[in-house]
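Only one chain is included here, represented as structure tokens and corresponding to the form predicted alone.
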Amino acid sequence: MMMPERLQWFAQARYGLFMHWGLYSVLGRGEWVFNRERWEMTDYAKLADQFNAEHYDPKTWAMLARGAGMRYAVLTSKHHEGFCLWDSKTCTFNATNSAAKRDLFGEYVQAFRDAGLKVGVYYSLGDWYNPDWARGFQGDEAAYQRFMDYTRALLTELLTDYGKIDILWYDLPQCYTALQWQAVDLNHMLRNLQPDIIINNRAYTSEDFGTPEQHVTAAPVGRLWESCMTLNGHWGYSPYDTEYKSPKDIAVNLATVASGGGNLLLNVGPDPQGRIPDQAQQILSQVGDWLKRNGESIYDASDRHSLSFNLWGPVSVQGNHLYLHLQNYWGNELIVGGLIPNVLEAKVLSTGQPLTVTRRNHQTILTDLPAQSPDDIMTVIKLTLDAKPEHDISRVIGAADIFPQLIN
């Protein structure tokens, strides 16, 4: 089945930021933090008196999400605190009512777009703001009947006054069914608003696309899928936690997610003056100078493949092509056990430095690679084969060959 023209950029896209970015951020313990901490609401909604703004510029975002080698970005519009970004007239708890005093959903939208970025809206559908989210649930009809009105008001704000919405990415279904949330006929509603718009599985409903969080697993053949994780430990700004993924292991996550034809949503937290914390933005670049010496394999790897069972890492397929990624990296020899198209050509991706391949039973045995790995973060090898991949480790030599008189 041909797959709708709509989602063809967000199946080749392989790279996006998301942001988490509201109230929270002043405390600077994460997006939970309203919750976790047992805050009333007219304290926590007093945060918004420090949420300034400051310091926020999308358009740097914007050319740090571009230098990344990201394709498109997702920003939290309305955590699970209720906050909006927008200037919203449906709820006043928004931003141009705090101490920024700006559209500040709106001046994403707007720097993302003239990047050449797609725009992605992350809408929680729980809200710990609006009582009426949880008396609904609670059993009180006339309040879930005002809640149900109130999140069609506030998401058909936000894909009618913004222009073009590129990704609708629900979250916090919890508590309501699909049925309760009326998803179907409210995606239909949303569809007729913004009729390109990609929309995730988050409202119960199998939508577009799967969201794995905090993990890379592939979906099934057919289905778009995207991990989304974060870069330190938390969604949220949080100062304190210094636990930051490696540029490696972005590498590696975004060379496993190409080789099950998905994609890496990686997160950071701006903090309350709107800005992403230095360390973040050196990670994100490294990543970024990577992908423009190894871009091909992340980028134009879109076949599935069985060569998972290896001692390097991560493969990539596209066409005849065929790219390890050397998460372990071995010295000057590698050997690729049970691979059945004859290897044309090899080379080190980065560099281009052409490999010697030779042939032994059921092993394609690559030599002359350098000692040490010549990209400081992961190296990746082009093959060119004579054929589509195919992969074969039933047939190994043990003891069934050498005495197969045991074995009987």
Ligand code: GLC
The other form holds:
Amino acid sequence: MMMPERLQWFAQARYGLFMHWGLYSVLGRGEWVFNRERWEMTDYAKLADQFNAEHYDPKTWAMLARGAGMRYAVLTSKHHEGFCLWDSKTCTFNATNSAAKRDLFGEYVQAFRDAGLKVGVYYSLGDWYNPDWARGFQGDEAAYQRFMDYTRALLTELLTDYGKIDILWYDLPQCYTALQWQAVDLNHMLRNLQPDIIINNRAYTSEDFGTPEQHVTAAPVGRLWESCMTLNGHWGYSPYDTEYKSPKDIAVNLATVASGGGNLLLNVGPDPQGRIPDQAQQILSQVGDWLKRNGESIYDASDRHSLSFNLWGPVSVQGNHLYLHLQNYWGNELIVGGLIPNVLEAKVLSTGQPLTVTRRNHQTILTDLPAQSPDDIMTVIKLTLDAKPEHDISRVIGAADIFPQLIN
Ligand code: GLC
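Target state, the form predicted in complex with the named molecule; input state, the form predicted alone:
So here's everything in the complex, that chain up top.
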């Protein structure tokens, strides 16, 4: 079946920027701090007086995302805490009434759209600020109806007042079912406002795409999916968490995502003044430079395949082209076991350096590789074959026992 046109950009986007930004950023201990530290909302809401966004310039965020090789972004318009980053008419607990005194969401939409990036809105269904949701409805039909009206009103504002919105990224449906969220009707209404919008599966209906979190797991062929992942260990700003993924970790994730035809939505947590931490910026830029050298193997190679049986790392495929991502670099020689087609051309993707190819029984042997990895993040080898890549695993001793998934 042909993919509907509105989904096509997303199927090829591959890489996006996720941003968790809200009052929790003031405390700097992640976005669950209200809940985990058992704050009273009356105390917590006062953080709005410190949330000044004085260095917030979403044009610089958009430039960072572009330089990083990203093609879209998703910003938390309202996280579980219930604070709205936009100038809501329905909820006074919002950015215009905070120290920032600005419609922070509107500025984000404008800046990212101007930079040619697709624009997504994260929206938490659950809401610790809203007294009806916070109490739990417990059979109180009026409270439930009130909260559903509130939800519809907020989402309507977001999808009416800011021009085209490309993605609606729901979260925290927990506690209620799709039926209780009236998710089918809700999304029907929202799609009338934004006919091309792409909606995730977190209002408990399957909608347009799946959302594996903190891991890369491909959905079945034909289903769109996006792995969301933190760059350090937290979604919201956490200055004490300096355990960032390396540029290589990100490149490996991108290659794995490409090999399953999915997307990576990589998260940063800006500080309450609106700055993305330096360390995060550096990593993103380094990955962006790697993509400038090697992007062909990520953006343009998303054919589904099963060539995962190797010692070097993820493989991506486009037609008769095969891209080997050398997460493990083995020096001058690389042996591809069981490759059925012949190699017409082999080269280092980023430098164009040709490699020598010989065959020995079931081995395709590449030689003349530099002794040290020529790319300091991760080297990619491009093979051009005389047919679509196929792998013969029949000679893998014990394959049927050890790797049953290979023959299913
Ligand atoms: C986790 C976190 C939540 C975050 C989400 C992003 O579920 O608990 O706070 O927004 O991941 O996918």
